[in-house]
Structures are given as C-alpha cells and as structure tokens.
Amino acid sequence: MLIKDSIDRSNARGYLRIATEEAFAPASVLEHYRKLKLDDPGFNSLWGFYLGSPSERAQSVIRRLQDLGGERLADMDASGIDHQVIALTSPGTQVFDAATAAAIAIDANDELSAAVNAHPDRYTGMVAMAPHNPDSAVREIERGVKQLGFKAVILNGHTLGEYHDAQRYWPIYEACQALDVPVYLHPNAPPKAMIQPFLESGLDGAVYGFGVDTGLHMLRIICSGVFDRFPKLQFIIGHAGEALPFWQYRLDYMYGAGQRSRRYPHMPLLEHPISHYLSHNVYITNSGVAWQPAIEFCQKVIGVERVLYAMDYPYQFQADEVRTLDEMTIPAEHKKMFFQTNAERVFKLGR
C-alpha cells in the first residue's frame, strides 16, 4: 500500500486515486517565461494568455501551478485525490538556450524535491531535464533518480521546434532504460512550422493542437527505431493516448505498406508493427478525458494494465470528473488497476 494514512479513505471504494499527470511551475520559471522574447507563436499564444489574462481561469491556473503546499493539498482532499505524480509544466526548460535550460531544470527539481520530502505520502516527482545537451540531461536524470528519488522523466514536447526521435537524443533513452524509469511525453504547442492553421481556428492548445503534436512526436519516436534499440524503455502519453489507440489499425496497415514498398528509403525497417510498441512500450493516462468510452477503448486496445488515471491538475481541475470515473461500469479489478495499482507499478511507488 502506497499511502498508509489513506487506507481508511480508500476502503469504501476499494482503491486509492493516484493522479499521474499533474503540473507545477516555480515562480522563477514563470518569471523566465515573462521575460522571454521568442519567435514561437505557440509559446506566445499559450503563455501570453496564462501570464497576461485577467480571466478567472488564467489566474487560477497560475496560482495553483506555483503551489506545492496548502492549496494543492486542499484541492486534492476536496476532489479525493490521494497522491499526485508531479512534473514541471510544459514547455518546461525546452524554450531556452541550453545553459539556461540546464540551470532551470536543476532549480525546478530541487524545489519539487523539497515538496516531495515534505509530503512523501502525497507527492512523487518526475525529473525535469534540458534535452538540448543529452550528456548534461543524462547527468541530471541520474541525479534526479538516484539522489532525489524521482520516479520518471518529463519530456515536454519538442525543443525549439525539434523532435526527439533524432539519434543524438538516444543517450537520454539509454539512460532511462538503464535506470528503469519511464519517460512522460507531455504536450507542447505545435512548432512554428505547423501551427498557423491551428491558431486561425483557436485550436492550437489543449483543445486539439497539443494532441496532434504529441501524437506525431510519439509516432516519430516509434518509427525511428528507438524501441528496437531500447526494447525495455517505457514512455507514457496522456489524453487517452493522444488518439493513437483509435488510429492503431490504420497505422499498422499504412506504415506496413510503406515499409514493404520502400516508398520512403530513409524509413528504418521496424521489427514490429506500430501496435506492438503501443502495447509493449507505451502507457496511457486519461488526463483531461474523463469519459468511460475512451478509457475502456484504450484498455481493450492497449491493455488494461497500461491505462492510468490522471486529472491534469491544475489545467483541468474538476472534482465532478473524479466522481464520474468512480461510477464507471467496468470490472472492479480494472477500476483499481486504473486508479491505483498500474501507477504503483509504473512509478514504483512505495519503493
């Protein structure tokens, strides 16, 4: 049992609720964002809103992102969340130059570590790193796992428009496989090269653009051969798998057809169909998708042991959604796996 003090609270429902894609941002990182002059329409759309809007939503998100104490714990209690797995919010370090990014990662990890140490029964941390320099990133990952006790690594989408399927990033994956920690591939706004049609329709953020960009990023990593090289490496993606489970049949068919015909000579020949990697190397959280049909579909397609609960706090903080998922008409053992035991296994909670 992960959280001994929560046994009584969980007895009535039969499981703990562990939320696995929950965000924070130190005040210092938000100040860096305010000062950053970046030719990136996605970053400017996202953080121009959250840092500049007087709306209740923007103000609430900014306040809650910075809180790793009283308000966050009160929100968890009010919505019935027993434990959060917390990561530096997107785009994290990945909009800065390499030196600035590396320093920000260290500071953010230290701040999160202090909160985890203060509330070990309520919080678990993911390691922030700066992928710009993979050797430096590996050193921070090793520090985060071995010294700070963090249980995963956060990769906040592309880095200044570059995806992480390129082999220069593979030392990061080699280190994560060796340390036996998963990589959480979190959304970022689509890069400058693809964002304009999304912006024109107000679809660049979490409403659609995030999912498109992250699904593409995950597919690029799969199709680059990363998992053939590192077969024990595990990734986690949110938002009901960024639609990839729903595309699985067509991905297998069309990617296989492309490989057989050698339509793209630069495409590596994968050892398995894409569906194999989705069900052997990828975990899925439902973050932001409190909807039984999508959750149940992912369980059936990817595997009930590979689908985890997440709230997406504080961006989607809705206590009613927790109760809605409690009422899912799925087998009780599957519900406990979804809310509790899958997360305990993936993040090695309680160890």
Contents of the next structure:
Number of protein chains: 2
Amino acid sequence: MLIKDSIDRSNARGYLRIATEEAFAPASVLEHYRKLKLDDPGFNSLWGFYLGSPSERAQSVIRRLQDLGGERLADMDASGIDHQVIALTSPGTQVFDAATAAAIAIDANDELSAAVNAHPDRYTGMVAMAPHNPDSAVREIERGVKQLGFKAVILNGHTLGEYHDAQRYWPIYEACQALDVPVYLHPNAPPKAMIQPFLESGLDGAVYGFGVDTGLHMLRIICSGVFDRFPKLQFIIGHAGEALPFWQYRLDYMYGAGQRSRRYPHMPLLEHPISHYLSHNVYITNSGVAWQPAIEFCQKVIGVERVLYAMDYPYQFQADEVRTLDEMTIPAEHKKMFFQTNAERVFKLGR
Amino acid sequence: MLIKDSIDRSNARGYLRIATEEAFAPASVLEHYRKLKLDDPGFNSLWGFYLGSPSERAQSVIRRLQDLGGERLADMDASGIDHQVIALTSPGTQVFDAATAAAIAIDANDELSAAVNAHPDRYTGMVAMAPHNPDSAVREIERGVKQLGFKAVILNGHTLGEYHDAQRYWPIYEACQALDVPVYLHPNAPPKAMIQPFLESGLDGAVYGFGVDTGLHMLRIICSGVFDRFPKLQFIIGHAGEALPFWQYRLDYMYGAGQRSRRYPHMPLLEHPISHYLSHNVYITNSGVAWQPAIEFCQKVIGVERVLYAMDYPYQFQADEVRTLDEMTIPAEHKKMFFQTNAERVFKLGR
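Please move on to the form predicted in complex with another copy of the chain, as the form predicted alone is already shown.
Following is the full complex, with the preceding chain placed first.
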C-alpha cells in the first residue's frame, strides 16, 4: 500500500511529495506523432520542435517521456518525488482518427498499467481515452478504473479542433461522476481557429497559449452547464488553475452581466456564478508554477483543500523547484495538504 | 490645479480617488460604428450588443459613454470619484480605414479637450490616434500632448487584425518615449484569427476574451524587443494586468526555455526575462477588478508603485466597488498610492 511503504521517506519533512501532472509516452505514440500529417499548426509547432530539435531540452523530454523504469525512478529519487500520478502526454490520442485513437488509448493504458503494477508505491495511472466516440471512451474509462485501478481520466484540450463542452461528450462526464474519478483537463496547443496570433510571436506553447486555451476550455465546460447536470463531477486543471482563480472576480461580474442582459441567447443560464464551480468542481495543481505567490493565491481563492502539487515531469524537471516549494512560508498543515493529503484524497491513493 | 482644487474632498479619507481607465464616445463615433460593415466577428458581437440590445446594461453604457458633462459628473460625485483619466472607447479608430480613422481621432481629441478645459479638476485626456499610418499617428500624439495637454495615448488592441508589435508601429513608441507619455493598451475583442472558440461559447468579450487577447498583445510587444529599443517607454494595462502578473513565473520559465533552445529562430533574444519588463515598463490598473486579492497580488509582484485605480466607467459603474476598495486591508500609504499618487505621477496630473 502506497502510504505505508513510503512513510519512512516522509518522516524527516513530515509529508510525502506526490506529483500529480506527470507525463509519459510510449515510443509507438511518438512514432505516430512523427508520421502524422495534420492541418493543426499547434501540433506541428509543438511536436515539430520536440521531435526535431537538437536542443538539450527537446532531447531530454523525448527520452524521459518514454521511460517508466530506471531513469524516471532515479529522477524521482534525485528530486525527492515519492509518487507520480502519470498520464499519456498531450495531445495523447486526440490528434488521430477515432479508430487509431481508441487503439492508442488501450495500448497506452496497458503499458502504463504494467509500470504501475511493477512500482505500485511510486506510480498511479490516469486513463487515456479517445473522446471521439464517447460510448467507446466510456468503456475504456470503465476498464481503466475497474480493471487497471487507474484513478483519473486525462483529457488533453480539443480533439481535432473540437472542445469538450458539447453535449455529445457528456456521457464521458456522466461515467466519471458515476465512477467517482476526476477528469484532468490538460493543455493542448490552441486549435487552428485560434492559434495564429500566438504562433507568429512564439507564444503558442506552454509560455502562454496552452494556459489561455485550457482556461477557455474549462470555462466553456462550466458555461455549458455540465456541472449543473453532474454536480459531483470533479475536474483538475494545472498551471495554478490556468489563471482562472486570478480572473474570478471579472468572470463573475461579466458573466453575470452577460446573463442578465441575455447577450448570448443560446447560452444556458447557470445555477451559480462561475466562482461556485471553481470552488466546488475544480481542483488545481501548480504544475509549471513553482511559485508561492500563485499557489497561496489559489489556496485562498479556491480553497486550501483544492490545491495539489505537480512537477510537470519531464517538461519541467527541476530539483530546485522542489526545494523552493519545501521552503514556502505557509502553515505546515497546508503544505502537507498541498504535497500529500489532497492528492491522496482526490486520487484515492492506497485504496 | 487639480490637486489643490480637490484637496478638500480628500481630507476625510486621506486620498483622492483618481480613476484611470474611463471611457467616452462622441455620438458621431457611435454612429460610425452603427453603419460599419466589417468582417470582424468580435466587433460585431460587441457593438451589435451595445447598439442593439434593449437591456438596461446596453442602454446605460451607450447613454453614459456620450456624456462628458452633467451625468458623468453626477455619477462621479455619487460614487466618490474625484478625477477621471478618459479615453475614446475601444476599438476607437481602429476598425476604420486609415483616413476615416485619422479624422475620427482628431474630432474625438477635440471633443475631449473641450470637456477637459471645462472641468480641468475633474478630467484628464488620453490621446486618440489612428495607428494605421504611424507618421500621422505621431503628429496627432504630438498635438494631443503639446497642444491639448493630454497625458497618455490610448491603443485599443489590434487594428483591423494587426497587432502593434510590428516594427512599422515603432515610431509611435519612439514618440511616446520622447514625449514621456505612457501608452494605455486597452482591450479590443480578439481578432478574427483567434475569436471563434471564444465567440461560440459567449466568452469573447470582457468576461475572458478581452483579457487573454490584451495579455497576448502586451506579451507580443515585450517579446518583439520594443522595450530593449525604448527602455524608458511605459505601457499601462488594465484588469489587474490582464493576469500577466499571475503568469509571471511560467512566462519567465517557458520563455527562457524557448529562447535557450531557439524554438522560434525568428524571435529576437531579449535582454531580460519577461518579468523585468513587467516591473520596469508596465503599469497596471485594476479596472474591472475591484478585488483585494488580485490588487495585492499585483502590488507584491509588479511593485506597489505600479498599480493604479480604475473604475472602467461606464462599463463597470458600481458605487459598491469604490466602498469595497476603500475598505481594503492594505497599508494606508499603499492605498493612497493606489488611488491617488501613482496616477498623479504616471499621468503628471496638475503639471
């Protein structure tokens, strides 16, 4: 069992470090990316770089993504990470046709499951799925949760340009609520319909485009009324909540103004202000944001029980950041919630 | 002189309230908007609503935008605003052809100048200009600053889809640095190349689209190297810095990673990390964000001397918000800087 096996390592500092937005990619998936001819400038920008650049960063990311054994465990030990919650890296299955995507999800889940079974105290899995066909996605989610013991579902932004607020995807959310597993909404590059002004200035990726597109996606899901229909459904978003906690006041004010004036007659009237959903249906990780001001801000606005640690390995593998976060001047009980106990609860670790 | 005339009103609370992102529109400009046929979904969404909706919100905004006399002064008195720094409302001139735009700028500046001259203790002007033709824009900026006594330049997002990081616009920035006046980068609706995923979910306007597009625009300007070329140039952005202070850690990390790996060979290598420009070349107002957590966050990250008060009248005319901000639990000297003295310094009020 996770907690029992790891407790020795946590004694000195009083908490385990559980990293909750960590990525892997089977070699076969990277090969699919390499061969893919897609009219998606964001995909081409991102994977053209990682698969084509001779830079140290690209080489390191590509090598580490594929490893679920020695190098990853050594990196975790070196940086002090007790446990990783791992997902198929973005965009996962979501750039392929439905049949290819469904097959990739099954293979990726099987590969991740083997690693989790080999190192159950170090790894927890998230279910990859192909949202293209929601009924088939639900079947793979059920297999992942019930048979493989995975604890969340990964959703990587848009699928071939389509956002997942559309009602045809809601069976996925119904299943996740029924299975009591959260959906991790991970960034993807902004879709073709949005990316051009980001791309031409080198701002399409993790530097900015990922964040605003994922914030938009989360808002679209909230504004679609998904959480009024499935009030127990939980999402997780990384990167300090993709800045949505910071936008909370304006979101409430202007969304309320828009609803009162019926500026968008096709949009449903929500039961609550947007901030309600952020603090009842959304967990936040600090992936990519090893920075006390933003973490504390999220704890204050969304709730200290809703903010979780993540490293974003191997995209942001920085031992220094772990030390910085250890040294945060926040109450010790909040630090333990952040690094350990919130993740144990949300992902039902050790159960 | 502004400060002397107003000091009586400030005695009880110890500071003047100077609102720094306030809007007006000559009736003739609204008439131009009404007649304009433009392939710009963001403009059509925004002004289709304000000029077409029977809602209380739209009617109030349209009426109050046109008033630079009795109603505005009464609203200021009712809500406790001592002074407004006023600009032609977005998108200003920037949806018209170059000749029409230049003529509109001159007319708007003349109309605003008359109001400032009639109420010098209550109003300060920002210069409207047509960036289409930078040389002509510079001439109008010089007239506005030297002859009309205006204290800043308003730039409303993209001009017909084009962002203002392009070098052909740099003569405007050179002039602003030489004249020592700041550029207020105000939101516009996201351009056609970006807006679709926002628009279809009712998130294109002030609720979210404005913010991320203005953040993108500010980042594009920073990443173009404008501030390496004109290091004394100052920008102002509203809405709690369009969330850029919140993104600061990730911006520095990922922009640095991109520069080191030369992911975008066409982008210049900046002399400093992005955070340097945010705290040396950018002022922030809290327009639309009457919320202590975000204001304090900006003060901490960007500097307490760089955060200014704004109401966003008449788009966000809320007397309650003034009281809320008066009651912020921040040091009294920071509150006075926020409401009064930062604005006096940045806009050289009373001088």
